[in-house]
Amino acid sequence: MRRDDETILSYVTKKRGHTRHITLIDPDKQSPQVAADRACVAIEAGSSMIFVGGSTDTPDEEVHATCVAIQESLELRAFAASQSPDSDEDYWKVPVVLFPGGSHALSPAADAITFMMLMNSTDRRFLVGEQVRGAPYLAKFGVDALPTGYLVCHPGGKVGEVGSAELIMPNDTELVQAYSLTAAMYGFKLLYLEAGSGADRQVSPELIRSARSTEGLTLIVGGGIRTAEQAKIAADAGADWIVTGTLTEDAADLADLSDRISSICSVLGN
């Protein structure tokens, strides 16, 4: 849900002193109002953004659908919390961001996108390839674009495999930080560093602090975050941005879910 006060932008690169929460919904592992009771449950636990995407063939249609019913269930806790002295509206205007697997999986409903390049791919497709045929659409919609570098460290997981990543180690701590200084010196303004989804181990430490010695990008790490000790470990480390999916996945219902993320924020200060 778009904010009235700031850019998507500036909201997702500003910093707040603590590391914020996202919430990562794959339209292919649900039916969209199962997305939607899910992705308010977040926020009400603590998220500050709603990812949308994962899967590198979900088609355009069930993308659009998810991110439509997020929208509308995000305008209506807004609504109702508008009619209430003691609520704040506010609250309820959290972005939803498309983190799509290519140019097939957009929407108009969105208010931004990762868009991404996959700098340690080996494919000119995630390089660029994927980027172009998406641009127009992305222009047409007038849906937010957030330059983002994109690396894949081990165990990169399918992402890793389709993208043809030439995964990063846990001990390339030089190699991480010449990719965020080429990060930056592009313009990029977010790094994300995935281990990938599902993933049975966490990015690095050693990585992110690497990363984090780039001046001028915001942090995104995601990828085999499931606890809150784990992600403490890389909010030490300088992850501005937390993302966790699989977790969402994996919660027995809505209650589940929102103590997961809840122990989440909690010690990440939201």
Second form
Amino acid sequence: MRRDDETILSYVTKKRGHTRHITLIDPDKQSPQVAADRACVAIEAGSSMIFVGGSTDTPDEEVHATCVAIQESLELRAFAASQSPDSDEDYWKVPVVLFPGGSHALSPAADAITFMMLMNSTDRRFLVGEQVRGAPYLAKFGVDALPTGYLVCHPGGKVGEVGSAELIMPNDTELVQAYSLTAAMYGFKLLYLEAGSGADRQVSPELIRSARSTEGLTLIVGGGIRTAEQAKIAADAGADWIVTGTLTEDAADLADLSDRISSICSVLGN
Ligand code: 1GP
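Since we've got the form predicted on its own here, give me the form predicted together with SN-glycerol-1-phosphate (1GP) too.
All chains and molecules follow, beginning with the one already shown.
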């Protein structure tokens, strides 16, 4: 949901003095209503943004239905909060942001999109090709583009393979610094360090610290983070945002999901 007082980009890039949490929802993994229930539980537990995306072959309609369901649930929660003197309706005005695998899987119901260049891809498609196909659609529907450099780090998982990424190794600190400087020089506002969904190793703190040394970038880190301890390692190294996806899909039920996200968000200070 959009807030009245700030743009999505300023919501994402504003320094809050602590690391915030993003819940990634893959529309392929549950019905739109279950996705909406999960998003609301995640926000109640301390998550500050919802990403919608993940699987590479999800049709537009599924992504759209998921965005619509999440937005409707957030609106209901915001309205309910507005009727109660003890609640803050702005708490529920959390951006729903597309995290796309390509120029498919877009929806006009999203507030924004991580408009990404997979900087370490060897395939033109992921450097600029998919973006050229998607840009007219995004402009037509008024979905905000969040200019994002996307770097796939070892082990990289499916996105590393599909995106033909030259994986960044855990000790490639000079390389990641060169990429982060490049991202800043291109005018990207966000840099996303990705280990791959379900990775057995998260992005190394050395890489996060090295990327952090470039000024002016909001740093998002994801892939393989399942515990509060892992989240703290990424936060202490300088991540502005931590993304978890698999953790939501693996939760036994909504109560378990709430516990999992609460434990991460409380260690981050949310
Ligand atoms: C994937 O970084 C995200 O793009 C989240 O990864 O599914 O391992 O949490 P996980």
